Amino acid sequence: MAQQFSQERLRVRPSSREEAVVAAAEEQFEQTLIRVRGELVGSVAALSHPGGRSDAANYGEVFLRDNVPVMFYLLLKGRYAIVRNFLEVCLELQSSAYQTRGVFPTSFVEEEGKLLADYGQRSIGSITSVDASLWWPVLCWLYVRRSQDWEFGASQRVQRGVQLLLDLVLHPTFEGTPVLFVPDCSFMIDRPMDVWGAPLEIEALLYGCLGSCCQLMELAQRGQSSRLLEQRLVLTRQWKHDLRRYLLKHYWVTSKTLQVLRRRPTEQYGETQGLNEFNVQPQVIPPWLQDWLEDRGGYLIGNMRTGRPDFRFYSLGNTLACLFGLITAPQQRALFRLVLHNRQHLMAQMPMRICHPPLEGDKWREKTGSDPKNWPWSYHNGGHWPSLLWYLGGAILLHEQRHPQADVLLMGQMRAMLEECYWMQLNQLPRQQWAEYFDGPTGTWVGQQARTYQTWTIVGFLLLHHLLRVEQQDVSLLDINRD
């Protein structure tokens, strides 16, 4: 199969255009960078359309979520000052309000010399972005480690920001589980999609966030020992451990685990409910999973709620689980086999799909509130987002770096698929004006409401190019667990 992919790749490889496409993308990326108080702090969500179209003013703001790949790219390029400026502005804007104390802004913009932050009050539907807050410690730790700016990581303002966030995340609740419960639309899936509760992307991010907070607190502890800091460090480590154990127990599924789940007793209570503590009925397991999982595939499901597990596949949550080391090396290879087996669904013509399968018919109307942006096979309801491919690419390359001798045939197939997907994007994205997302079962149509010249589409391509062509060893930047 690897030889077959290699032959197909040679047929589509546009070698004469690669350098020109990359150079043009780099030039457009430079145009996305903006200044706050005279200093570069990050990128706008999208460039203005060359034809002068300006129908979405907030795309000129600096979104923390959209700037995650931007900050990774800047770190790889050694442009540390911009990353530090971004982290400091976010830290300055960390909420001090009673109910949202510790939350980082979804986005910010400078207007008439003043910083204007959005914590959800200005967004469509007034939704709050939880992932923005969880990403900040991850970006901070990677910046500190890459730039070796240990003083910044151990500084009082950074440590205070970390403690405020942990106070928000680790506060007591009515639930005894280690997951973080969030409302619908509170992360990259930012339109109603029935993802409330403990969605995978948030839990994977929480795992990475807790690990990064531990690394940052250890920096402060080396400089000055504190009993309170030591207690918080122990608590955070334990929470991270409990979260991982919980997710691997309840979210990880294979063909074998599903067969066990189907035969578990229901209606249990008291001490006997350990076998089926969420009272999951066998009828809720969708039949499409049988072919989807094959015999050796595995993945983390989208959500676990009482009697209502969400078996949809969410690309970002699963790839983050690989990057953050949430799932084991054998589980990562099971995930890669699943992606390879379902390539026509997840990669198609514009890699890669954000969620599978999409909600259709009555389910679409009921779960999405008939949101016209989330038609089946569109936007976050089964749409294709080119900005997601670099996360998978990073997971594949990082796995190869960590385990160079493990299942060489499988990893060769994954590497070949990644190469072909890279050429697909190189061929199509410039012609499609670096669109935000793509519609349809094969992902060949530009999204019905997609913005063009989207920053994370451009930067996602540049990141993948850097890891594949410039310096593959730089993938170690994404390993947050490396000291």
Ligand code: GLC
Second form
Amino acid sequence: MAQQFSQERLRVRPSSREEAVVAAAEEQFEQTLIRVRGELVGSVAALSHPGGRSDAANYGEVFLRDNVPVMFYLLLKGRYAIVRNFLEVCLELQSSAYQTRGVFPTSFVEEEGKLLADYGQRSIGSITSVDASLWWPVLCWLYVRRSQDWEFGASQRVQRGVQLLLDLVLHPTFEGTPVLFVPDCSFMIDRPMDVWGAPLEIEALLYGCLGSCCQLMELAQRGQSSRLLEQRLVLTRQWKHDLRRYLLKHYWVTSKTLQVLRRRPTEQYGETQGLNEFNVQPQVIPPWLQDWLEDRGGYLIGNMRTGRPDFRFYSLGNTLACLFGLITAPQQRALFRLVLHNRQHLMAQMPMRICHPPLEGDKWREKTGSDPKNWPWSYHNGGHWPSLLWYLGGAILLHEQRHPQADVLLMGQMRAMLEECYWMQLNQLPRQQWAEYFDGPTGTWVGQQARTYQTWTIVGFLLLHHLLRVEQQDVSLLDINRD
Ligand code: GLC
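Cool, the form predicted alone is there; where's the form predicted in complex with alpha-D-glucopyranose (GLC)?
Now the full complex is given, and it begins with the chain already shown.
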């Protein structure tokens, strides 16, 4: 079991093949780029084998979420034209249908000269992604700031896209909270995993999205201010502020906050219910949290629903919360302590695990609909995704850059862990053909149904390489709050 898994076995040696591996990865990455109307636009999700394009299923399409690291990488490399092209094609495909107006597609591809987009109608289980739409303003703002293409940012097309998207968020709802309610499967975890409601990844991303929308609207306001725009800005800023307060209040847990939670009154209503708004019974707090949190660890839980918090740890939601500044600097360090303390679970042999712990037994049967791909410790259900490591790396390096004096001992340990994780990937990924995901409690087995030459595995590694070896300062690109 993972618990008995010795830390010693995690020690890895640097490899003298570093340069060759990086050069080969760069070459693979070039092959993932495809054209729309003759112009490079972004990457397919996976190449099935070296030199060839995947024609299996939809891995040959340009997924918006898979292209997030791709666009970051292209921005770092100064290849702005491809990023702008990507943003423009996405904008062109933003839905104008009455019931989905403002939604960006999950993926698109050009077939026989025609642009085809998937809004969910073609995917397994007909699921629609919400994260794709929330990422677009973030990528757009980072592109505009890095390339200084202010004109594009302030253009009518972009501003209209932003307003259409905001319409999907800033509207009255039955419960009047600042979170965005979504169905199961609406983000990277796109198979049933009981992640419906207000899952952390969506809410953290929403926070970054609202911040980026504000930055883009401010650009337009500088050019030509209008009362309508001014009102939208005030509302968006307020929403973002309320969302943060809500998430910090209901999602952030430490050993201390849990002890308070365990002793709260239940079954409250009326004026007194402020103490336990979601009527959470102390019995739902799982025992594994005691060791997981130890004394000084903290993290954002996966979801909050009446009576049923989801205490699973989600790696991407938590690292995005750091990158977007949703959690405070001391909270970020509490999160880093937690990652370090639970390294045998979260990193093990292939950094890093997507969520922890997995759903098992009856829970797996009920919540996933007996999904064999999401078998415990596999795929989304506790599998290991190398593409996630660079987000954590970015969060650590950005924290160091913003707070160089803070807890140097901890940050030194985080840096050492990151280095080791980098070498693990460097040593294993080329041999495992840049697989999509890895299975089992230690993540040593290549995912049972994993694609090979998966783009975000390759580009995630290249991003980490860039930030660790080429230009650490570039991590500031990820700081959406910088003007
Ligand atoms: C799978 C993943 C999803 C990813 C897609 C393309 O459906 O679950 O997150 O976007 O493959 O790689």
